[in-house]
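Only one chain is shown below, in structure tokens, and it's the form predicted alone.
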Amino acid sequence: MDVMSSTRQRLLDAARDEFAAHGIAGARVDTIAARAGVNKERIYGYFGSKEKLFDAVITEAKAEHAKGIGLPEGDLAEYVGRLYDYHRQHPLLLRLLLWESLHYDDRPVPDQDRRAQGYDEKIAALAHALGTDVDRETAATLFTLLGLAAWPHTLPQLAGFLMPGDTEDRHNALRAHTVAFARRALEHHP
């Protein structure tokens, strides 16, 4: 790796860690700077504006995140528990999709066009795997499927409240009743 992207590599690491914790709003270009060993014009070199370090960060998360789920085939329901369990192992993803959405609400995204082919991507391979068209009752199902792998780490709070107890038997039971609830949610779909 050389230099240069050595350092857009460190600044990466820097500010999804810091974008996590803090947001976009309240994310610290200096603090990015200071943790990647950094002036902190190289930021602004690099990419342009913090929204746009933002957007880069997004991009590396969701790319790992596709590369280590793949996409929606075989058994669906089990394609539900490796979500589980990736959101599981990685929650910096799902901190980082919050506060995108705090940020920009209902507003597009930068690069929209381009994130949404992703997602058309795996629309059509769970279309496929359903045996169905390629509709928005197909994305409606991959929304609802990304959300029952989802919410147990968006919000841990009120899993243990909800299930109060070891941690660890929370979740073994909430992915267990994750892929059952999918299973038989799938097996109802038109």
The other form holds:
Protein chains: 2
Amino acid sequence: MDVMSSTRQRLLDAARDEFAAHGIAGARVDTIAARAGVNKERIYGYFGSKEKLFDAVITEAKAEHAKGIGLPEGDLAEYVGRLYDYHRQHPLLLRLLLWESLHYDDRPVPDQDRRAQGYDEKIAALAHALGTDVDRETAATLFTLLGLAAWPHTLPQLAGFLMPGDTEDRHNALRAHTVAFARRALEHHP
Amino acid sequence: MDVMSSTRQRLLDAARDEFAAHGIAGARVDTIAARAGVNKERIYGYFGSKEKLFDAVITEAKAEHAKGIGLPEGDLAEYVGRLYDYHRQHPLLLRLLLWESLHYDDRPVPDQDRRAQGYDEKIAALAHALGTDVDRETAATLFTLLGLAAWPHTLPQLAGFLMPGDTEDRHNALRAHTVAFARRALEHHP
DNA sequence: GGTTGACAACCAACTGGTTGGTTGGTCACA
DNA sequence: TGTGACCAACCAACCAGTTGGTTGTCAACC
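With the form predicted alone in hand, show me what the form predicted together with another copy of the chain looks like.
What follows is the whole complex; the chain from before opens it.
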């Protein structure tokens, strides 16, 4: 338990766990308040609604994510490996993104502009590393690399089913396979 | 509206839409019954519970999916393209899989054995097309190819954000990019 | 220094609409 | 007459959000 953190931050922490576990519809505001050790009314005082609390959680998680992994530069295949490791060590972020994606479907997510910031920089760095222009093709490449790294954590049951056995072994194998796959595609980039 | 279909089947159809749209926790059994045009009690008579109805929906959707797209043979990059098109034309399946994956987290999904059937065949076909053995590496390759095709439909908002503009154009570009990416990785397979 | 008032953080208790699931019975048909 | 499909009405638990009030803090004022 956090010895000294603000009520607001404890709500955010508790909400992250609850939303990552059960999604927007499945999360219970009473549970969040109880786990934060504060009264439920504080959620509405600080955030306004369950859904706005979710948005605040996502925004925070994405900011941490952007800080946690750097830009795509140098060995791009290893960048994919770093992304893979990040998702392995911080599984909540991807779960939050998936809940959000399913929830908003093809409607734009709130806060889109503010969450944009990091990506221009990433596309530019990737274009530099590839020796290409900053164009749609490079954006598509970035998107695909993000997907390669995230996919094994997106449908882990399917992975566990196609590659039975110990979870740790499977992850090691999948990481190596994913990095090698990305390397082959990137090395022969036109 | 289906002019002649059994009550059970109409419940399954209505449930597929509802679950794909809102997930297990977000779906409403009253809505499902109303859209099927039957009494809610029928859900419990036929399926037993909301969650068992969800399982029935998923099982049916996966069976259709397996039938709808063939085996990975011939041009494997085009197999990825076919998968991409399938997800574009039948977006409900992937949404159902994602809801299920998030719901069961790392617990095994029910019915695992019965849903297994198709995959052995797919791995064997892929091994044959690649000229490799039926081993974990081939399973990992299949898993990655499935992911490449599914990823743009998994986080469509991120795609729309990285590649702004018309949805149709973006899909055409992403499909071509994904197929080309897969081709480069597969052509230089060790 | 002590009193007062304003304000923000917080909480226990409440509310009323919603929800998954059940019950008792009608109807058609064998 | 018995049986299975079906339904209207019901129910108790649940849930997001609200309300009225308590407490602690801090500054203004005498």
